[in-house]
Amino acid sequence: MSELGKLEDLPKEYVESLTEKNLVPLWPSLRAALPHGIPARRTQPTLWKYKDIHPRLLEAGDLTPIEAAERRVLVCANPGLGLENMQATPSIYIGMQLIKKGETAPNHKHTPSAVRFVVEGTGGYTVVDGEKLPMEKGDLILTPAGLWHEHGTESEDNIIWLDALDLPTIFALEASYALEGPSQTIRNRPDKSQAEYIRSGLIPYKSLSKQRPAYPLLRFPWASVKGSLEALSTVTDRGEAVQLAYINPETGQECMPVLGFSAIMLRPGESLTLPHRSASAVLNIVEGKGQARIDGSELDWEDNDTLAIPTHAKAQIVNLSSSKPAFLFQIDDAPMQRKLGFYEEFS
């Protein structure tokens, strides 16, 4: 392999010539845009702990209410990265937002997408495009860029979840916005999945003769996807992943489309090697305590955590507990990447 030439070799009236019309030469810098066999990193692996997140989650709902914050957000941003850019890996978002009692949150859309997946409290909602979408421990909720969506509780508890956005990748495109709206009127009926997406396998057969709605699923109930989990343990191998992809019940894909959303369940003592592969990822701790073990690092988890994995990591996720199962959500970017024709699995 040659040496590249480097930028003090060139004579500086030369440099200075071409930064006086807005040039760079490209080939003392080529090895740090395209570093051969390994991307070069900044994301480190990080493990955000959900009981130094809470106390200062409620701080916030004590020190400013929600007409001041519109959001009112803990954003888990990646040291590696810059604490200023609230990225926690480079293409993935993630906060935790909290809902207090009597409160909502307005109505508003914008270009990024997001998810909500709840963390704690029941008796929350949030509506979406005129639907109205319970949120309970661990249900799963989209938001998908372009519609309106707004926030609220019907009960006594605070309610907290955690928010998902492709944001850090369309606010790099300079396509990040957002705008506001009134209040949406809500449809007097359950969310499609009470209704009409109760069974894997099953659509409303109106769906065949029609143009498949983009995301016709709104709505994940934990409680069905933990039963699925539970029944898929009993037939999958020891050291084979126990692990189910949130997708559009219409075609079978990704449920969003830069984001991939999936749930894993560890039996109990299981240790689990993930793939070792081009996309990034976050884990969130539904339950369970165990460690995990990324690039050399040792990070040790527990109920609610949420952990980084960096792109193209070697990663391990181990279940401490000998009596009880853990169960995980994960977060990656393996949509956007296979749409970018980059994705890769290594063995």
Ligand code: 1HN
The other form holds:
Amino acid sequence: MSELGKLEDLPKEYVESLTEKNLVPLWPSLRAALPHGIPARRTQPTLWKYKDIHPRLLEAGDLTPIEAAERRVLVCANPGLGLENMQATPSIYIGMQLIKKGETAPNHKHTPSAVRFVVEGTGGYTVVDGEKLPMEKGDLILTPAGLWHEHGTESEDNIIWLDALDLPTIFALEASYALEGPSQTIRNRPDKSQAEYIRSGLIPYKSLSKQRPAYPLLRFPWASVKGSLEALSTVTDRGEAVQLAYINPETGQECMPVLGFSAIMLRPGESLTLPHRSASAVLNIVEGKGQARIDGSELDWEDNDTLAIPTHAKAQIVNLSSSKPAFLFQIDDAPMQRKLGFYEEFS
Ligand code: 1HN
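Switch from the form predicted on its own, shown above, to the form predicted together with this ligand and output its structure.
Every chain and every other molecule in the complex is listed next, the one we just looked at coming first.
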């Protein structure tokens, strides 16, 4: 393979004449844009400890009223990607949001798609497209692109959840914007999806002949996810992943276009090698104590901690408890990579 020409090899006057006409020679930058074998990665394996986030989020609750914040969030920013860019991985935005007793976060809709994964507190709710969805620890709530959503809490508690958005991609497309609106009228059938999609394998009959709803399930209660993981663990060999994907029950496909969501159970003492693959991911620990080994970094995690896994990383997660299972929630960008036609798993 021949060495590619460098910018310095070209006459200064020639380069200047290109610059003047908004032209750039490709060959000096080709290998940086298209490295051989493995992509250039700036994303660092990163751990955000909940014990570091929690007191600072409560402090934000004292320092900044909700009216002055709109959304009171501390963003988990990957240091390798520049903190100001607010990326946990190149495609995944992650933040921790606090709503205090009596507060509401106003109604809006936007082009990025979002989910909420509840970390702490009871009695929170999100209204999505007129449906009032309760939020309890571990529940996953979808707020897809273009659907109105607003949040609040009806208990004495603070409520804290993790926001995951496809914002980095939508922003890079110069397509990220929001609209504000008046508070939604709540339909008198709270969370109807929990009655319509109560069991896998069964969908409302009418949806076979009608156009299928784009987002039939907006809430995935943790209690049923956890129960399903426990059942799956009884028929899964040790060392093999006990993992469930959140899907659209009408299509069987991932429930959002860019980001995918799944839940993992690690049995006591279990060590799991994650697939070596092209997707990046973020893990949030629902409960448990363990270690992640990601490309040579050893990161010790416990309840509510959050971890970033770069693309093409070699990663292993270990449950360090010999008596209790650990439960993790995963966000990844495999759905977008599959649609773009380059998703890969390496053996
Ligand atoms: C957003 O709409 C929410 O609705 C939270 O709670 C975090 C971060 C960036 C852009 C939009 C929310 C967000 C966000």
